[in-house]
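Only one chain comes next, encoded as structure tokens, the form predicted alone.
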Amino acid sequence: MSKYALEIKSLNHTFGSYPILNDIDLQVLPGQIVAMVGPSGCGKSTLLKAILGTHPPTSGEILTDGLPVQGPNRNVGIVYQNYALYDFLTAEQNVSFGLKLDETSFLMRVLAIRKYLAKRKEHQAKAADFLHRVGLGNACGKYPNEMSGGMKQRVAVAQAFIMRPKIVLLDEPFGALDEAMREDLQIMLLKFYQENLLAKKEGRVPQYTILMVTHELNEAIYVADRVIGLSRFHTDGDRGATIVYDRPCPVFSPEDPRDFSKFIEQRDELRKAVFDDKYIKDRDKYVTFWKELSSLANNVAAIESAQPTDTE
């Protein structure tokens, strides 16, 4: 098992001779919920195919888990802008034809009907309780044409992790939604990520890994506890996009009110460093997630070495 759930190296990607990204190196933790943000066009989505297997790059090395990803695998689950639901299954149902097809084989279905019976319920009560998890546990029953957009983007979600993958790409899962309904899945993905901080407590590795596209700033800082952005506007950009920006976030519980002031220094940096075309920078300069956990981590360890002990 590797330390990483996803490791990106020297990934470079190009159409024919135009240049896309260039020097790619990213390293995402077990746990962590990562936004990526960046100007339209600049490679995002071709990030996360590659990522996803379906788009290898020209160049580099991207590994979950430590294991190379050489095309589609179920290391890397995906959650896509429009919901990819079958309109003749149930919520219940989408969600757990995933496990249906990698557990289950069709002789099995035809020549162990007992066996497979028995699959399949275990099939329901996991896709039911993972349906409760992201709030739809009324709604197992309706079919996607009885349901908001919001109800179908859980839906979604559920089905892509229930397959326990490594990370999860979410690819403006948002983006089509209502604000209130934006707002209601944002809760979600707090939730999710206090499940990540007591699984880490217990000693258990994290649940949820995701890596989330979006073009909202506000929502970026806000449910995220690391923000990386993409962008050629740099002094090398003319090689491709590159991340110029990589730095930690404040970390909001599910409970706390929606303050977007304790997050406009940050998002007003990340407006000049990675969308700003006049402000060409060393691509270096906000890359500095690694230094400032190190930091953190030293300043914890230095606070609970002063502590005193039961004996003193």
Ligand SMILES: Nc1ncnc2c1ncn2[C@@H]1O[C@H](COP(=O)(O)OP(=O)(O)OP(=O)(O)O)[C@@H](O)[C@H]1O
Second form
Amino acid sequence: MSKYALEIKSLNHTFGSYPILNDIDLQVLPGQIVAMVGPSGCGKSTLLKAILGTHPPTSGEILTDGLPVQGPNRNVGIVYQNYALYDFLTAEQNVSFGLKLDETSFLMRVLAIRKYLAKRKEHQAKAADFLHRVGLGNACGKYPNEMSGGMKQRVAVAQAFIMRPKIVLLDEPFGALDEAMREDLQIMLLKFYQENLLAKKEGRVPQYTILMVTHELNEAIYVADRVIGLSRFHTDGDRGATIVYDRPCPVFSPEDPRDFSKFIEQRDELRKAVFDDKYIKDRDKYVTFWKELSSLANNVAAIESAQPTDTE
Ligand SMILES: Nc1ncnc2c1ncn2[C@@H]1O[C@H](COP(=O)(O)OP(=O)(O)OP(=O)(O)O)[C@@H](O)[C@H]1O
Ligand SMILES: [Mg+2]
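Taking the form predicted alone as the starting point, write out the structure of the form predicted in complex with the ligand.
Below is the whole assembly, all chains and molecules, this chain first.
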């Protein structure tokens, strides 16, 4: 297993002669939730498509768990803003569908029905478990037209994670949801992070590694443990967008109050560095995540020690 869930090395992308992405370098550790922000049209979705393997970059290299991305593959999952579920399948069938395609076949159904049924049972149990983890334990039998937008996005998230990818890409996943649902789904991500911390403590590989694009700066800092910002402004746009911001951010647990005043300074810094063309030309000024990594570890340790115990 590689040290990194995702590695991007010297990635450039152009559409025709128009430069979009310029010299992107990024390493993501297993179990990180990384939020990506940047002005509309700067290339965030283009970068996600390159990582997904559907749109190879013009130059550079992308590795997931140490293996080069050469097309869509099992290591990477994605959830879009409006993920289309199969209308004729229940939540549980939608979630287990990928496993079914992967691990069973028509021939198996005809020639080895017992094996097929055993597999089906296993897939159903896994799907039910994942639906439970995303807060839909009671909705396994519901069809998409019986679910709210927030429920459908949860199904889509479960669908992506059940395939055990090394990283899941979320492209503005909660953009179409109303505020209350958006908050619920943010809490879901905080719960994933807690599961990751527990896994690490117990020496297991954390299950949820996420790179999430969002337009909401509060959301970025609230749900992630690290924020990166993409911007074309470092060279007035003539070479494309690069990473101009990469810093750890405060870690919240699901029980914490949604107190955004805790990170107001960081949000201002992020907004100026990434969205204000007058503010920054020094592209590396805020690309300090690896230097600051120990502060993130302290941050996580403080959160863990502040968790309420059963006796409290
Ligand atoms: N297939 C394509 N052919 C040519 N240009 C494209 C193509 N896809 C995207 N672009 C251009 O590349 C640039 C980056 O697009 P992209 O969708 O990656 O931006 P984005 O940061 O995700 O924007 P948004 O925040 O609005 O979703 C835009 O200028 C867009 O017009
Ligand atoms: Mg986009």
